Amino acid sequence: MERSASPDVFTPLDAARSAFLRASAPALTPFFADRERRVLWLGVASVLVAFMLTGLAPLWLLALGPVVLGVPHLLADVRYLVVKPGLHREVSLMLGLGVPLVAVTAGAPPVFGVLSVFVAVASGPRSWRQLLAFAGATVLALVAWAFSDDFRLAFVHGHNLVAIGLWFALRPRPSSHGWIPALALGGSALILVGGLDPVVTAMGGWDAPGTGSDFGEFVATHTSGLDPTLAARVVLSFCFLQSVHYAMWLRLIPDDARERRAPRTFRASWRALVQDFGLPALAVVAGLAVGLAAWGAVELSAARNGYLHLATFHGYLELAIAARWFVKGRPA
């Protein structure tokens, strides 16, 4: 059973993890043996790069980021979220949850994701915690109602914060892991202020051939009557968020929850993987990665406007998620 769910391609990737291991040793092995130093240097390291690359090439991390990292990251997000924590479980609070999850991404006002918050809320203990929180998810249902275009473009941009929240939020931390979302708060002022205009003119990543897309098309869907230069800015810094954000769902995020200290071999993260969804399931997801990789070769515009109307249920999910946790408590 357990060999037909570990394909024999993760055989010479472990073979190859094991060889640099070996080869790396004892430079790394502080970092293989002590999660609390990895997830440090992971974290600073992640945010470091997409500054980096936000200065280099932005438009072709806006093209290229969803199409490549966005499948993956919603599979993480449902992972890491509803899945380990076993929310799975809970028929109504599924129910309650994923209707208005499912209605906002089919295109309902954004106060239908809102809604969600409310439910996750209600699922938790009566306290002063739970109050709070619903008149916070009343504020930001109101708001939702009454300025629908311009909270859609706020929570688009806003959403990349809750996973930092989300991930910080996790287990206790090391004062230490702080820098984590100072530097990625720290880079995204700097960012608004112009720190990186100038070497986003020098390096050309104001255009990006053969993308189907153009700044200003970026600008036009995720500002709205700004100054045409802090619109810009706003869309620089959106970028770089936007790649702190899959690096917490696909590195940091997993490296924390997992219950191993150490990170796994290929074959054990693929039979971790497969006990979490199943076969099928994971089959979905591949084609549906896949599918999304191979229209964004034809038309990477297009296949890049179609996820984000899939992954319209995500940021609300994570939204809801916090509320519980905030509720509730973070899960064991």
Contents of the next structure:
Amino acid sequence: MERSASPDVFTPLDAARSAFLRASAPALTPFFADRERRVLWLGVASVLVAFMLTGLAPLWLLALGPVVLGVPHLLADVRYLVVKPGLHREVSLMLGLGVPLVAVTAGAPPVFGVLSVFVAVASGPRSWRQLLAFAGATVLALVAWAFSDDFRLAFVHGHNLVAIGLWFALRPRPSSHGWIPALALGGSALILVGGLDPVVTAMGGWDAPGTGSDFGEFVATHTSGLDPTLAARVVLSFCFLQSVHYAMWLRLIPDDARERRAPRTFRASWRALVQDFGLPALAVVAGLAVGLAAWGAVELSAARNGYLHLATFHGYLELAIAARWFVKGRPA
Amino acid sequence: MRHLLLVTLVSSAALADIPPSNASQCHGSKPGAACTTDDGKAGTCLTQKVGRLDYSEGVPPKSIEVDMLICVASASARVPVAPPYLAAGGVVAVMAILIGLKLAGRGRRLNPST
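Since the one above is the form predicted alone, can you give the form predicted together with the partner chain too?
Full assembly next; the chain just shown is listed first.
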């Protein structure tokens, strides 16, 4: 195991958490110690907080979410989809996935991103599932090729749901965990029929000049050809599901993917991260995250757009790995 | 004449609530900044009037006209410059190589026979 010095910042953080857990025992102990309960309440709370923030300040959530949480969530993507399952040891698979993902991030049409799905499906065993996945990928590629712009838009919205599906498929889980995707889908449906409109209006959330962007801009870049009112609701739904997407990658999937069922200390989490990626790669990622935040402090809207260019690959990576899980089964 | 046609096309597209072409590359730039048009030509970010939906008072929105920076191809420009998203692809490639080297090294340590 690779040893790494842990920054001292973890000592007070772990001490504070221990003090909180001792103070809240025994009443809250089961909600932290038992993974099933912990994931359930954390998931439900994440969805409810995302819904509440979408109603309170959607433009701020749209502007700040990617700048603050974007890079960490990309790291989690690579960690839990590639590194933890050991896919990085399959060189041909990595090349096959990497080339189209880099190409689509560099501006190639979305059909290039879909090529990664073919690679992932081909890496699985011959079966009826593989045939089905090939057929699905072919349809997706044809749509991406023929309707590039519309596909890109649909994918921007749809990839938020892929993360929920990946989380749910990660391991066998109690039926109570079904409440989390049900709440996410229900929240989205409620937003689409206008359930959040009065809240956003009452909170003045339709306008936030400090973000450097406005709702019209998000409507223009995230929808196409819709009735203006429905288009605004689609943007609100995107805002909500994007927040749920971040919660999946930064909270629920890490909790569910590790072997240890009980929570671990901040120091142990840091050591595990260093073991997975190594300090040089983490330094680059940290530099990106800090650089993006600094850019956002000066030009928030531009920083968000810069991040979105960088993050193009991750939705296709999620889709490709989801297809691989479908064909090959989820990682043990 | 070509500029007039471009502005007309951009304006009508924006009124139809479609993202205006050649707009994203000027996002966050200042007027006069160099840019690359959607079809890869060198250009300049110029302020143009485009139709927008104003949601500041809620739904349904009002139609307004706003100034927006649009990348307009320079008449003298002949050499395409690399679009900014190539930088994003480059960053991802460098990240992938760094992480790959680290992980490959770890893989060798875990599997010394291979």
